[in-house]
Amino acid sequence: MRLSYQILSITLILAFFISQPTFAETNGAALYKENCAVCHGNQGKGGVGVPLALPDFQYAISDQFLERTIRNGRPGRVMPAFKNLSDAQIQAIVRHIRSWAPGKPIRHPSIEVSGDPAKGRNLYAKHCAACHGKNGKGGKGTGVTFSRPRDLPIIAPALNNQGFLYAASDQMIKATLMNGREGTPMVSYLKQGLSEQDINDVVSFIRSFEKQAPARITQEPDHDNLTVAYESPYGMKETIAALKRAIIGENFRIIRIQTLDNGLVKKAKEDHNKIIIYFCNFQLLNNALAVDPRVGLFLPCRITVVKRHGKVMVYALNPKRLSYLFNNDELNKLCDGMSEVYISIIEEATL
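Just the structure of this chain, alone, in the form predicted together with heme C (HEC), please.
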């Protein structure tokens, strides 16, 4: 009898764990920490991402805006699309975000705003482009400035972004322009002297971005090679010397030359047939970190020279292949440029 009770209770416990979405799955705080905190901060104060906790933001947006933003992200503007989260998980995250600003968010009527996009274009150029960029492409970099001073304490989001335009209703955009967001550089344009009709015109102009969507470079990895590899006609020493000259010729500084297994094996055992050259250009470095602080993962620049099977080979990673990791169009451009620099250095040294 006792045994069957035990079996019953175990069965019940098992049934609970199998049928229920588990604690970790629908615990909004845990899901937020796992998926969002790295960019938006543990308390929603921002970071690589914009702040989410500000009352003026929270009251002005609907749950649907949050849900759609999480599901679809902002393609090319760092914010990822969370395709793998279930609806229940996304709703749990939204509840967690809402806990920072208790109170009822505004419910915008779903009527479209009607305005004159041509007039809106001029107003946009005058009042908005300085922060949100020409054609709404967003400021340089993203999120809140913590470690590196930039143009603004919070970088203005992209408004021509398909993810934003899909999530935001006309009324939400209008409310943002009417009221501004206290605690951010985004001010109330009613107070700045625009009329409600002016604001409607600007909203119509922003909505018109939907039709002229910039052709997006896909987020998929291009299956270009992971690695750039060249054979050098010279010996190890000569190849390294030629690379050093080419690196300096491209305006970089040599930072360090070491073996591949340096620090992994005893000094005397290091393999001098595998040599890493690290180099860097401060302006490029500073630029890249401002566009996306995460890119330091692939810096400083590096070329590796290896002698294998009697041949001297030169290897570099392929920035073009890696840039998709960051979902950042601005960074893609930098990475394309970097790919060319690597190739031109290596070609010059191995010709």
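Having seen the form predicted together with heme C (HEC), the form predicted alone:
Nothing else is written out below except the one chain.
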């Protein structure tokens, strides 16, 4: 009898621990630091992403809004979807975010918001479009440094966005318009003279974006497209000389040419059959950094020339593939152009 009791006790204890999320899974501070801090700041004071610690922001939103935002992101904007996180991990992050502004969030009225989207369109154009864009596409830029300006101190969110429209309830949008957010350009429109019915009309217009915003399902490009690769009909010296001419012809400046293993081995042992060419158009670089500073991970431009088994191959990372990782439609357009430039340079040098 005693042995049976001990076995039952051990079984219950094991079942309890197995059913509980691990500490690592529910450590919101660590999860936030790993997944969120790079954009929103270690203490939630903002950067590329909006400041999450602002009391007026926190008091206006629900936990569900935060959870849905983390899970689904904002398609085409800087905020990615965190599909890899478990529900327990997302809830832990939300609890950590909430720790910066303790208190009860605004209780949104449960009553349905009923307004006239046609009237709301005119009010939106007058009061909202300057920050959120004529078609609700949101603010531009990042503002990470003075050389990367953005339109406003805080990037106005894209309202015509499936991620936002799914995460935000009409009541939350209404509460934000009525109360504003201190510390941001978002003012209280009640204090600006709009009536509650005017605000209902604006909310109805914003909700009408839901019918216009296409469902955006981005599939990861094929792995074959990770690099641009061409075989050169010339030797190493001739290929490098032809690439230099083509690079300069595309209005780029060559920064340096070095062996791929430069700095990793002694100079006498460098492999001169593996050469990398760094080049840059500084206007293009500045424009790219203004769109998204993370593009600096694969800039300045570079082309690698490798001689192996008697063949000379020319390689470049494909900016189209890399831009997919950043969830930024504006950056995608720029990287499409960069890919065309890479191909133009390499084809001119090798064909």
